[in-house]
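A lone chain, given as structure tokens: the form predicted alone.
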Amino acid sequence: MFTYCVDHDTLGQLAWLSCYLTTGVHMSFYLAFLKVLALLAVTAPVALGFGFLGAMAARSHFPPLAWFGKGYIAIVRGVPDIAFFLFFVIALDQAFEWTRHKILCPDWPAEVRQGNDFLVCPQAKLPLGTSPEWVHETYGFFLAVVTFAIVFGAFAANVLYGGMRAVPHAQLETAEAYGMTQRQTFWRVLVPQMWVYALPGLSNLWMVLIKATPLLFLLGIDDIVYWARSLGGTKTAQFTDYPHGDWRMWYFLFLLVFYLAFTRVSEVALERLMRRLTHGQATTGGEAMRRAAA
């Protein structure tokens, strides 16, 4: 990046370090932080949507729908996250390609599954072999978002289901006594108050989601963990011009500081949101605020 970086062998220690930290590969490392933030920004609302639908299904009076909602919560919560991440990425990718194969290549003579191989016609591949690199990266990111949303949506569904059950039933009966329909009671009474009871659990789930972002590395995405391990290693292929010792400890220490700072900012923001929602509410948080103000 700097003009004096042409002959890096003659640079002093600080100048060498400035050149080293501004190479193109390091820019990819810095860009990976934006990938993590983008994943959180997209996954959180999508997972919350999955969770809300799952909670609605679990409390449904229609037995098959209730079984589906409770089964979704129980199955995902009972299986290790890594197993689900690896399963859904492969399953979703093959499901998309199989669907495209059936639409685009209906006359394909060969079987899709041939032993351990999954072979579709070239037109059905996702992404296409001729697609630019950014398309491959976007598709991988899309699969990661869907996988994270499905997994954490189940945890969110359990939290929201508990929040719905925590709303005093007398308030629902009162709403019905005033002539509200079940739909009006649900959207005007149950849902607004549900968030007060669900927010502590959702806050914990947000923290878990932050800590789960390094699993992007297992999904084949070049995230911050991948770059920290690659850039910090000794004599990596990315740095033949800037050889160094084993610096992985310093790179991972930087990641540790990043995650600690990010979780601290999240704690402060969630605490303020909790105070705002519990103000005047007949909950433990609301009672604590009233006692503190007295």
Second form
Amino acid sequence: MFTYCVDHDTLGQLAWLSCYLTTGVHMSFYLAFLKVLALLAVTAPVALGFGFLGAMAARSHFPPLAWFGKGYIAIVRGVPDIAFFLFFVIALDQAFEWTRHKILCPDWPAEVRQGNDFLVCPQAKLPLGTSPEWVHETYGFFLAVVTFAIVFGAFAANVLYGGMRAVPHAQLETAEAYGMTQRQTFWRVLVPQMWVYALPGLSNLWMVLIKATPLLFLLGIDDIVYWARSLGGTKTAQFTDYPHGDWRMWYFLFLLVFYLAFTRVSEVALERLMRRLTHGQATTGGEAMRRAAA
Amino acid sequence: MTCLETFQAYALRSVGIGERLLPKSDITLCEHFVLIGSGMIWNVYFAVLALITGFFLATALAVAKGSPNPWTRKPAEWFIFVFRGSPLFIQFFFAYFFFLGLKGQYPAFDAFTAAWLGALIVLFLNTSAYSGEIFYGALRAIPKGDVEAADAYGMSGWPRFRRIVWPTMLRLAWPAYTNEAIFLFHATTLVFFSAFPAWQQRGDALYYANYFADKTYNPFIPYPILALYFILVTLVIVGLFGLINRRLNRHLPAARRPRLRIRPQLIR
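Moving from the form predicted alone to the form predicted together with its partner chain:
Let's see the whole complex now, leading with the same chain.
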């Protein structure tokens, strides 16, 4: 990157390091951090949406829907989440391909599942065998986002369901007494009030979500774990201009520090948000703030 | 092969006893059940040992974090922050490569790069940090009156801690600690997916489930079986911890006994 990097054998230590850390592969490593942030930025709202739908379903008066919602919330709790990650990535991929197969090639003679194979017609492949590399990568990322959203949606549903039940019942009765329909009560009274009750759970969920991002590696994405592992490995002069020993430990130490800093910053930010939301609320937290001010 | 023969061949496969080769083609439902169940041995091993050893360090950490002396408080705070603030997955990777580096210099560290010891140490430290924080919270929630009563009886120092503070701390922390136990049990599935190698394909339940899913390209059989096993063991944990909870609260009137509410968080 720097002009003095051309003659890499004669560099001093600092200059060597500055050249080493700005090679093309290192740029991919830094880009992978953006991937993590992008995953968080996309997943958090989608998971919240899934969670909202799940909580609404669990509260429903229509029994099958309520069972579905409660089942969705319950199942993810009893089973390790990483099993879900590994499961959904293949299952979703197969579900998409199978659906496309049924639509695009209705008169395909062979079975889709033959023994140990899953064969769909070439037009139904996702992404198409002919599509460029970036489509493959984007599709992989898309599957990862949906998987994360399904798993974390269940946890968000749990938190939101708790938040909805924590809204004082008198509020809902008052709304009914004013002649609001159930739908109006839900949207105008329940939903605006539930957030303050749900926020501690949601902020916990956000911390957990941050700490779950390295699992992208298991979903076959070239994320920071992937790059740390491959960049840190021993490099001989034969393959690179910057030979070094096994530095994987230091790369993972760097990731550890990155995550510590990230969770710390989130913690502080969420504390501020909580203070703002509790301000003036009729809860013990709000009362404590009022007393402290007085 | 009948199912009984499969059981004999693979029931202890995960610890290296029985058939060497894993099934490669025409995988039966029975093989799924037996091998994934065999892998559960590792999950239970990691969870039980890490929980038992972690319990003691967690108590020490909680007391240290509650101590007014900064020389004991600060290290405990940092320990808890580091292990709770970073993903377990990264901790596994870091520890593995750290032990690998040590092994290069001192051959005595050979065993640490194997999952049975290396991963166990990480899980032990990790659960100590999480439980330490739970116990610390409980320590601060001990009713003032209990401690004052102990003072009035002339207890102080070690007897007061052992007979008043510690049992009350356990009682208050128990519901959260139950969640931590479930949470730790689920986290044991990460071991063989981080850097720790599954030597001679001796892996845990998820390792085998993933093996089957790769071989058959059909995730709809191995993962539900895995889920079934995990739900069963989770229920066992809830039952055992519920019994201990009853014993810890046996002096309270029935209406004031806290009930266990199970809501594990997920990844750490």
